[in-house]
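Heads up, the chain below is alone and in the form predicted alone; it's given as structure tokens.
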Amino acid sequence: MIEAIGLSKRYSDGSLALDALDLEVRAGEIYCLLGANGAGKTTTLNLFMNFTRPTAGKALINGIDVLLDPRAAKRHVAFLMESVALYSGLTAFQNLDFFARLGGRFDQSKDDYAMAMRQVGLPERSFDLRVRKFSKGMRQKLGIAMAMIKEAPALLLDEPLSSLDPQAAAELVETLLMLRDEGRAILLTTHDLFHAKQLADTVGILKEGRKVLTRSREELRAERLETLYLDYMRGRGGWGGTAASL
């Protein structure tokens, strides 16, 4: 559903942001890209959204090359930035209606919007509130509701749990697991080891633009993610400039 094949990005100043990334996220799977700031996580999502062009390789959504047919690819994916872009002067209902129509969905009713907001854990009293009064956690939940309204089978989430308080983060984790169980393919970025362990069916560690390690949930049961991650960040993980997918 979400696939990178040799995906690379080198900027005009010569800096290498992403180097020959290979990954696959299947339906019903959460894949966490884990890495420090500057590791290439956001660059990866920008390439999948065709916000920037790759130097080499392919980014595929539902088998569609996003560079060759970006409109067709975007019909199958919803993207949630770290800071959700919402209209603060509109209510939650109005934001959902606006973005649904912008995405070509004219068949959604107010009941559909209310159901989506309930599913992500927004309180009923917030449905008619202007979004300027929302906390960051509430804004993130509304962003997830927007993705649900689009009914996209693939989700790209950039640091969705960043800066959330513990309760808001726990509620968002539950929502993401629910979406996974509904069959969505979810690729999310994070630098948070705790939430990566909570969410991921697969973890890929990025360092300086290269994927240096891949582990499944089953494999991580026998290993400590914290130890693996710190070893690679400190150069003790056997990474000598060549990406290792283990």
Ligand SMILES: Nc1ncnc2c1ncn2[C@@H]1O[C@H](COP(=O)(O)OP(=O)(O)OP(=O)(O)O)[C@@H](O)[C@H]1O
The other form holds:
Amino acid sequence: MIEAIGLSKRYSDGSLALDALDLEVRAGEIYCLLGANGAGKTTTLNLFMNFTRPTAGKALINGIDVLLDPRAAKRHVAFLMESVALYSGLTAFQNLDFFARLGGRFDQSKDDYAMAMRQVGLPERSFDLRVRKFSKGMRQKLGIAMAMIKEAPALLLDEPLSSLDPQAAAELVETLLMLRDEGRAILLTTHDLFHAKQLADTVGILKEGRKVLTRSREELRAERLETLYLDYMRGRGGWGGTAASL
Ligand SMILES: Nc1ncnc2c1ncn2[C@@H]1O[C@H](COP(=O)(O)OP(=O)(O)OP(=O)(O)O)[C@@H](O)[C@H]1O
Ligand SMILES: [Mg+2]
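Starting from the form predicted alone above, please write out the structure of the form predicted together with this ligand.
Below: every chain and molecule of the assembly, starting with the one above.
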């Protein structure tokens, strides 16, 4: 459903942000992309959204090359940006309605919006509140409700857990697992190893644009993700590491 084949991005300043990334997220799976600041996670999602062009390789959504047919590809995917773009002068309801229509969905009722907002844990009193009065976490939740309303089979979420309080993060994990069980393919980035372990069917770690490690849920049962992550960041993990010399 979400597939990268040799996906690479060199920005015009010459920096190689992503180096021959291969990954696949099938329907009913969650893939968590980890990595330090600047590792290439947002770049990966931007390539899937065709916000930026790859220098090599392909990004496919539902088998559609996003570079060749961006409009068709975008019909199958919902995207949550790192900082959610919302209209602060509109209420939560109005934002959902506006963006649903913008995305071509005219069949949604107020009840549908309310259900989505309840599902992401927004309090009822916030539904009619102007978004300017929302906290960062509330904006994040509304962004997720917006992505859910699109009912796209593929979801790309850039740090959806950032700025959520512990209860909200736990609720979001539940929601994402529910969406996965409904058959969505979810690719998300996060710095939160604790929740990544709960969510991921597959974990991939990016380091300076290269994927240095992939682990399945089963493999992670026997290993500590925190230890693995830190070992790779310090250059001690696996191939290309410096274990032999330490
Ligand atoms: N528009 C751009 N022009 C030039 N370089 C860029 C651009 N956007 C990102 N980069 C560079 O690409 C690399 C990867 O950045 P990216 O935003 O993908 O990292 P990230 O893994 O999402 O980091 P973070 O965890 O901080 O969000 C960084 O070195 C960054 O400086
Ligand atoms: Mg990022």
